[in-house]
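What follows is a single chain, given as structure tokens, in the form predicted on its own.
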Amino acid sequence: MIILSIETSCDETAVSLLKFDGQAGETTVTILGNALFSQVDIHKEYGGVFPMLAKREHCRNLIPLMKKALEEAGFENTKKQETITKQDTQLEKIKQILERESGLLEHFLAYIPTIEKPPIDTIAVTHGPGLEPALWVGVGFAKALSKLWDIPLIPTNHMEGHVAVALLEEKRPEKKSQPTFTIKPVSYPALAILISGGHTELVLIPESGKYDLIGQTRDDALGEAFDKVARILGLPYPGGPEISKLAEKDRNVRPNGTISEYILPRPMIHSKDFDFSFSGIKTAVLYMAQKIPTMTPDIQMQIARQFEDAVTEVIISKTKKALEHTGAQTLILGGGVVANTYIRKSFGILADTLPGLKLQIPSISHTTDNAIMIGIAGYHRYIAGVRGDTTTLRAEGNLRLSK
């Protein structure tokens, strides 16, 4: 089967076409087409994502990305002019669906009716969690395509996508062939640690498609804390990669065992639950910075390293405690912060100390928001019989993974 997947939850606009072959447990995934546009450079001047600007960019970029993905897959075939007018009735319904997304509607009507319906079996779209203005663009686009082409719609949870994409294992394709993956089998119960700009969660997965939230941040998400600390240190947005670069430099200058005067707390590391709190450590950095007469590059390096060390120690400690409590056989990492090299390495070390534990980490290219992860999660939902309705499907900014 072939799934068209759409992701617009925050500041990445993404469209992909995935082909699934085989049966459950032996599924092969081929990326037929994949297109992504990041808005990071656009939002830099705001020091974070500006929701209505993100919405505008999604409206502007969805059709060009759709066109690119279809071209990569070899699915873009122009219609004969006389067949276009036969869709007039459906196009009136499309106008109603996209009436609040005027820029997208204009691009949609100028392009989609001029191409033949591609051989797509279903459409997977992120309907939450995320920024609601941004989510509505993708949801509206998916509903319009579903209505026009008369194909099923699968509402997909963004965080489930981060879990699903971590299970991909790339096959070694022949030269010039399309990227192909297999979906790794999971030994249950599994535990997922999801760390991103908006989420820090520990999720128990007793079986496929079942999620139980057992721990979460009580204030700032981990990625949010990275960005706020970077801002305090005078580093550009997005702050996570900047903190990581400086921390790595400091480890090279001051190897393990060197004592720094800029020691930071490990918030909630000894609490008996599985929750997190990162607002306090951000405040500790702020108070520390206010006492420093001149923020030199060397001091920036030391504080960045101490911050990364502290938060990593906390998430490793909490995850280990959760693994021991739940008896999980598989640990799945997901979310944009998983691109952090030091955090990836630290979880690898943790897994090595726990015999029998399977560690599933997504490739760095799949850690940030993308449509491939939505297609994989959408496939699992399709197999489970989940379908959406073009009339009732809504964007849900606060959608939870566990019910």
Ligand code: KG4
Given for the second form:
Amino acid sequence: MIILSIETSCDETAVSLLKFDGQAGETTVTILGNALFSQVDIHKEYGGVFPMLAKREHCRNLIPLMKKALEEAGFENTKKQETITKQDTQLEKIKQILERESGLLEHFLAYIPTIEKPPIDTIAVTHGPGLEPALWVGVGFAKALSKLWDIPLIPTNHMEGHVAVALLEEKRPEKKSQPTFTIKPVSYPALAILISGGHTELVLIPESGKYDLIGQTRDDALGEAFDKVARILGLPYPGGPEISKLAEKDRNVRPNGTISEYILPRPMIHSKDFDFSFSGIKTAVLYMAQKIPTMTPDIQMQIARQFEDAVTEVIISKTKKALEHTGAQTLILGGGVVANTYIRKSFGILADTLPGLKLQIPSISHTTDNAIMIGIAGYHRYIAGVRGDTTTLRAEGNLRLSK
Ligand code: KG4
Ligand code: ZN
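After the form predicted on its own, can we look at the form predicted together with this ligand?
Now the complete complex, all chains and molecules, led by this one.
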């Protein structure tokens, strides 16, 4: 089967076309088309993501990305001119669905009715969690396509996408140029640590599709803390990759064990629960920075490294405790912060000390938001019989993974 997937929950607009072959347990996924536009450069000026600006950009970019993904898959077949005008009643419904997504409706009407329906079986779309105005763009687009092409709609949870994509294992490239993956079977119970710009969660997965939230941040998300600390240090948005680069540099200059004058706290590391708190460490960096007369590149480097060391120690320690407590057999990492080299390495070291634990880390290109993850999560939901309604499906900014 072929799934069209759409992601617009934050500042990435993404569309992908995935082909699934085989049965449960040995499914192969082929990426037929994949198009993504990151709005990072647009939000950079403001030092964070502005929801209405994100919405405007999604409206502007969805159709060009859709066209690109269809072309890549070889699905873009232009209709004969005389058949284009015959869909008037359906187009009226589409105007209603997209009436609030200014810009998208015009692009939609100028392109979609001019192409033949592609061989897509279903549409998976992120309906939460995320920025509601941004989510509505993808949801509206998916509903409109589902109506026009008469194919089912699968509402998909963004965080489930981050979990699902960690289970992809790339097959050895054959002569074919399209990337192909298998979905690795999971030994349950599994534990997921989800670390992104909006979330920091420890989620127990007792069986496929079931999620129990056992711990979460009480204030800032980990990615948010990276971004805020970067800002304090005068680094550009998004700060995660910037901090990571500087911290790596510092590790090359000052070996482990070097005494630092910039030691930071490890908030909640000894608390009995599985919760986190990152706002205190951000404040500690702020006070530290205020006392420094001139922020030199060398001090930036040292603080970046101390921050990365501190937060990594906390998440590793809490994850270890949660693994012991739950008896989880698989550890799944998900979310944009998993792009961090030091954090990836540290989880590798943790897994080496726990015999029998399977560690699932997504490839770096799948860690930050993309539509492939939504397609994979959508596939599992499709198999489980989940279907969305083109009239009632809504964007849900605070959508939860656990019931
Ligand atoms: O999952 P994601 O793309 O979006 C959300 O769903 O939030 O995560 C984005 C977050 C940002 O806070 C960004 O700074 C962080 O992931 N991030 C990183 C790195 N790359 C991205 N944080 C630390 N190290 C990185 N290399
Ligand atoms: Zn995300």
